[in-house]
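Just one chain follows, in the form predicted alone, and it is written as structure tokens.
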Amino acid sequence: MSTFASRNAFDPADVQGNILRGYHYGRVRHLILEVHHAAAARRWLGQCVSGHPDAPQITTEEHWTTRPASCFNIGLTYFGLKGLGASKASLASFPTEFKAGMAGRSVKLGDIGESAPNYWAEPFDDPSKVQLIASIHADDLVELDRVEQQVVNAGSGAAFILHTARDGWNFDTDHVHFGYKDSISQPRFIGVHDPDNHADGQPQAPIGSMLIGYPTEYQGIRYNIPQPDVLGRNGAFNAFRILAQDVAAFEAYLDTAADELLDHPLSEELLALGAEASFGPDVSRREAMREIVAAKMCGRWRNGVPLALSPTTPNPEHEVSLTNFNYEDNDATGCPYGAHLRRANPREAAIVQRAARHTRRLVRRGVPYGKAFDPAKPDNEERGLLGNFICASLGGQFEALMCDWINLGLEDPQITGSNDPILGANFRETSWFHIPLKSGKNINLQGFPRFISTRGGAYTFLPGIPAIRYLASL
């Protein structure tokens, strides 16, 4: 550990866990808290980093030899820092977008229409009440309940008001509600991940792309550290989002698109006659066409196989890497320019903003919520994803990605003016998505609705362990 720390001028014990490396538990519970009594809340924070037996201990980046029954972490909003008693000078030193909060930046994020903040679930419709998000990771409900009770008991109930709890769980081996395999690719960090086990064609990222105070991808540039230094250094920012997924609408659109494409004059160029046999036994041509549409919109087949390595079938003859691939410049006949995966991370492909290719990478920690959708028994229950999108700069990374790439398509002139077909702020009247073909022609899909809507969210600061001690001492 000393060699690691000296080489990087960074100590894993100073950083909250789940930022640079994931926990991989089956369940998570996010407690949405408001500071009720500042002194009691500060005292409780101190207990969470001092080994106090009655307080959940905040998990750090340090390696463990025995996997704990649960992990615990916190994030603070601007209102949370203010409620804990941070000085005006400290509050003013935070970035503009963090101070404005997610609701204040909603238009830039595409949170419009029914995704607008005035439609968000309580308490997210009143950002001043969302001050601290405490996250518990475990494999069973008993452990989640135990740690939650420790939080509820904080300061004999005087420290916080618990507004709500949001539970998520991996209901189908890392698949999300739309049926795609998730949790596949994350940034690998210099000095944290072994490059010999770096099965990814992308360059390793400096830790400054996630942690404040360290070198970034930009030569000679570091993101500003909120002041005082002990408060900002080793921290990260997080966009916590509750994203409802309309599975019924998504599956219905796959039906519609497949029917249209089967009658399209270029149908056989998209799916050669008899090629449906490679999709599995007894798979019809219509079923195979549905899966092609789902794969083209995402950039992966629903089993996780990337289109860049297997453009015509989800079941390639030889095993392929799910992470080690790139996009050929000016060729989108495998993975379309507008596919979700390629928009969110263009890898080595040529894009208009070429210098930005590797500067907007995010750590994504997402867990589904709600029961799995049963097409035989459709219901109106809400289901979706509890997403954490972690970075060192909300404006330079998360917002730039959401605005420029997801909802404007600025990577390539051929998709500019379109939104991400899965995550984007789409409306039936204006939505469109091109599928390029080897002949040089395009198949154009259009008329699809918004499949993912925002139901709540907040920008949080994930303070380092010294920062938590500093806040406790105010």
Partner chain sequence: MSGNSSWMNSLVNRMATSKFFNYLAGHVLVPYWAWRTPVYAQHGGPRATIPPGDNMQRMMNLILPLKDKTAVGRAKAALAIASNLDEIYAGLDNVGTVHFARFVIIENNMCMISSYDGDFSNYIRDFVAQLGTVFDSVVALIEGGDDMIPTKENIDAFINWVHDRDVYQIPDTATDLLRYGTIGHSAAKADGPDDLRLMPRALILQLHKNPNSLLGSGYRGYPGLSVAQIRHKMGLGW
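For comparison with the form predicted alone, would you give the structure of this protein in the form predicted in complex with its partner chain?
Just this one chain is shown here; partners and other molecules are left out.
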């Protein structure tokens, strides 16, 4: 073990590479597989971690000097572990939410109505078919196809049934549908080399908030290690979500809200007369107001600048950090309490569940899918985000965030009873979003629909490398 690894108390060669760092490739392809022939599938898994020339090699957390043409990682659902032949006792040792699967937790996650699992795209509507998700990261389609072919050929074509392949690609420098710059905030980990090394005002997260088998920041709480130890340790859990984004509805709502706000008696508190000039050349008051609504809902301007550091304009006079900010003195006149960013990570702000501070952090690896929306040529094609939300405990982190903070808003009494304006399970009839103003008054936006719906997904376990060897040996 290198000194680096011993400081971290984990060996980077034991951990899949997509957990603690982002690869920054232009494209991703997720292959949704069902184990067809267990022995062949197990043999192939072994080949993926032993340098076999015909099998894609699992990318680990080890540093590379030259960037490979592609990276390859796998996740297994409960049905996947079962399909590979994990023992009853081993299966039983996994956390309840993982055993229930994402579809089994739908109400907790707000997957209701059209987002309910029975409406999910195939094969996600039948969770037993979603067993292994193989993710290929590369810059070009030729490489994605090459690796996909290697997977399809596994066990002379008998190991898996390929149900579907889901492609995502980065467009326009990390912007996502709805026009926001994404992939800015990520937890930084104690002792793990962080090449970007952006300052951020938050304590570094212990490795145990992502990897199974290490101490967490949660006052001595340790998440159970799935058994046997070699299987559970150094793994992580992942919520894979196919989230469709209704761009037309979102942009239309920005129009409606901007018109409403321009007529609002308090409109100048949001946008002082003439302030639209700072938004860009020839930007109208209405266009500026649209950007204000989009920013308040998110917590960042669409160009990524955080509201906490630049409350009134997306183009602050002096450059501000994109990552190093907090909700000082619990102020919400910049970033509202109910904004997506603040709900998803309240940082140092006061929260109701004080015991949970800093404990519900997630690594987010999301890539858009579907063509960029062109307002000049509106269409009904599906587009959205292929999201991976990674953590050591789905119950303690991902679900806790979704059911109490994103929806419901328990973390602050001023938003309790409302859902995240961007991501929440909203209904036009009941939705509301408060924008606190410097004068102490609030502007209340209402009547917005649900903008993001769930089209599929699965809870997967991202096994460590020794765990993959163990599964291969079953």
